[in-house]
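A lone chain, given as structure tokens: the form predicted on its own.
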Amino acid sequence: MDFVQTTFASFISLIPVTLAQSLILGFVVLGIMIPFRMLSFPDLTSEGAFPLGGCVCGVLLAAGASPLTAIAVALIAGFAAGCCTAFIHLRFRIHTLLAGILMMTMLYSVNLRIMGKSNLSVFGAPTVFDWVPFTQPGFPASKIVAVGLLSLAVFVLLNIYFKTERGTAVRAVGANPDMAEAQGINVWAATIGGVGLAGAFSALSGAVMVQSQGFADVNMGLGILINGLAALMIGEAIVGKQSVLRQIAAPFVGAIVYYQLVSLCLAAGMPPPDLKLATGLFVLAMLALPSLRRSRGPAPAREAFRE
């Protein structure tokens, strides 16, 4: 009884941490839907994407610049390693997850080049969270209004452009390339944009990571693709992936409950190597899900038929 009382106490206090900390990584769970989901385009540079956006906003805040000029160029530089990773895949023909493996390695050079070292402190330099009124800056108050704020305008953007004509193309590439193509569509333009708006939000991510935590490491990406994943099938399975709508809400909806379950995780006592085991299991057992389920389903139609 004493145990559950403890791991609940300290579950209850981790929540405005870990919920902070969920609406920042949402984005790169965001960035790792639309490829995935939108474009059919399985990708892995959000792990390259995630700590170049966070490297290019820890050098400009530390050379003085304001926060959101650092947002806005780590924005511009995950475009641009996105649009990169489409363009090797249709340019040269290699498959998407070879070409975001090629990105993602390329980008931890580049990554140590921007910084000049492997890890740069930002402590006491501003962020977008000391604008935030009321409440204290640093503190996770002050950091989940900003980025909540942020992530119901991303929501809401999003949900208006993938409704328009072209964001109505980029799903059409994604559902049929040819039959899109057919339709006078512009495949290149389609799918370069795509990734690269997902490597956008990743690097967004990174970004108002390193704002958040003060600190900026070339490592920082280390993983956060598999969680990602992992957040995005929590989050699929919760409101579902029938429509725009629901596949926007997903990745955020997803990150929240996926870090609050590793903080009960960890608040329960389970060892901080372990988690990244867990994870692995059970997306294998999300993506394996289906398969099993189809596997099983011809048995009695072929019984029925016998008889």
Given for the second form:
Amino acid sequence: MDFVQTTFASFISLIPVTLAQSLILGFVVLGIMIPFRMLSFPDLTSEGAFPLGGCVCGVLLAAGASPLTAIAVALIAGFAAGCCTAFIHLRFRIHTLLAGILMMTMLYSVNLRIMGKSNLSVFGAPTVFDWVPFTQPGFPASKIVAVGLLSLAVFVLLNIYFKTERGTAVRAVGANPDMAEAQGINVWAATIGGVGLAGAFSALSGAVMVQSQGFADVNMGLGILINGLAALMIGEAIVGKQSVLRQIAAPFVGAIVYYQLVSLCLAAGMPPPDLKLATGLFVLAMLALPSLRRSRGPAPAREAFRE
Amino acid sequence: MLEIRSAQKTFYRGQADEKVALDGLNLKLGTGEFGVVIGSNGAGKSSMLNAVSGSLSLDSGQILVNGDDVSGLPVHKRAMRLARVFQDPMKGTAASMTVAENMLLADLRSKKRSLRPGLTNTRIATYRERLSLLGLGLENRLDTRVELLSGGQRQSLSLIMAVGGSPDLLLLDEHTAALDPRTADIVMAATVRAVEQLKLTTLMVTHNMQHAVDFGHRVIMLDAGRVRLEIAGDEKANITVPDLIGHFAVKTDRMLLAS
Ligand SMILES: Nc1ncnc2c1ncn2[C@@H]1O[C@H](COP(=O)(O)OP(=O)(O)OP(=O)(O)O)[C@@H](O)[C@H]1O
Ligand SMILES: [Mg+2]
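Return one more block: the form predicted together with the partner chain, after the form predicted on its own shown previously.
Now the complete complex, all chains and molecules, led by this one.
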């Protein structure tokens, strides 16, 4: 009884901090969802674009740039990284996953070059959270308000975009590239732009994270991808993915729920080093579920191999 | 108007399994003309259509649409002027998108895509009307994802999508071959209706000799990557299935003699 109580108490006390963090990381999940679901382009760039955004932002803050400038430059850097991954895939016909691994490996060196060292403290530098009225800077409330509003804006804008003429064309490239091409859609432009956009969101997340935690680190992206995938799957399980609205809501909802679950596990005494194993097993289970269900049902087991 | 000038395409050039798909093929199709392409397996029919649409790049030769050389243009640029329906119903539609969204994509084929909302009420009404012409009830399933439709329904949708914007050129590659006879008739009837009403310049590949006899202004027989025989005018109007099959037989004899 005592155990449950202390677990619960420490979990509750961490809810605001975790919420602020999960809202920030929601953008990486979005950066994973867009290529994966909208473009059928399973992509790993986010693992490199997230620290890229962080490093760019950290260096600029340290040099005295305004926090908004730092975020804007991080966005551009992330966009460029995403574009490169898409270009490598399209031009050299290299598998999307391999193109992503190449990019994230190369980005590690780039990130080190940008910072000149493996981590950089920007504690005390101005952040976007300073501008939130009625809250004390540095406390979760200001972060929740600032990032929450930004998430809402991005959510609404993406929803509008993916239902415009151009946004529908981008989704068609993910649904059936040959058909899209035959309907006059420039598959290259749509893929490069879409994966670029995803990279920009991952970098945005990294930049805001640096302003939130007060330091940048080249290793800050480690494992972000698998966490993001887990969050995306939880989000899709909760809100579904049958419509554009649901598909775009899934990353945000998923991130919020996933990081609270992680916090609960840690509060319950799970050793932090085991976290990646647990997350990996969870993602594996979510991916395996459909094929397990099918082989038990009336359909032949062979079907599972064909995918 | 379509003109193909000495189109040449060899797969695996210089290797043991070298395959000549198009061998100096020439073809001219006037504006509003409906050409039916026949020929045995491997004759180069699909290769010819792919070369026209741009998905197959020629070794040499030119493709002209309405007098403009499009040989150097990529598929998506040529799509401004031409529409096609594939044999495989899966290929011509975006499965995970709705019927209305697919119609929208086709509607925008030759237009510049803007940042305005895609599916407006006016557009939806237009699509409903176009689909109702088929008589398959697709007009009531605009919000259904295409993957939930049958092959025949998907192919009918592909056809309506293709003829929608009155393309300069319509390419049909055995577009009824994968359908059951009744659905094939529905799709074929819709094809002929659209082609005649809109006076579309059309190139249709078929293995169905009855279709070749019944439809179109001209029969074009391909063999080994070139046009072997063209039947037009009165001769086309009066031709019968046995006549056509006779031509096939002559060709086969000649091939035997040549080998
Ligand atoms: N992608 C390809 N790679 C290699 N060879 C090909 C390719 N596409 C076609 N060919 C070859 O080119 C020749 C013509 O093929 P094509 O598909 O144009 O024939 P077809 O007349 O459409 O036949 P069918 O009636 O079977 O559809 C064949 O010998 C074929 O093997
Ligand atoms: Mg063929």
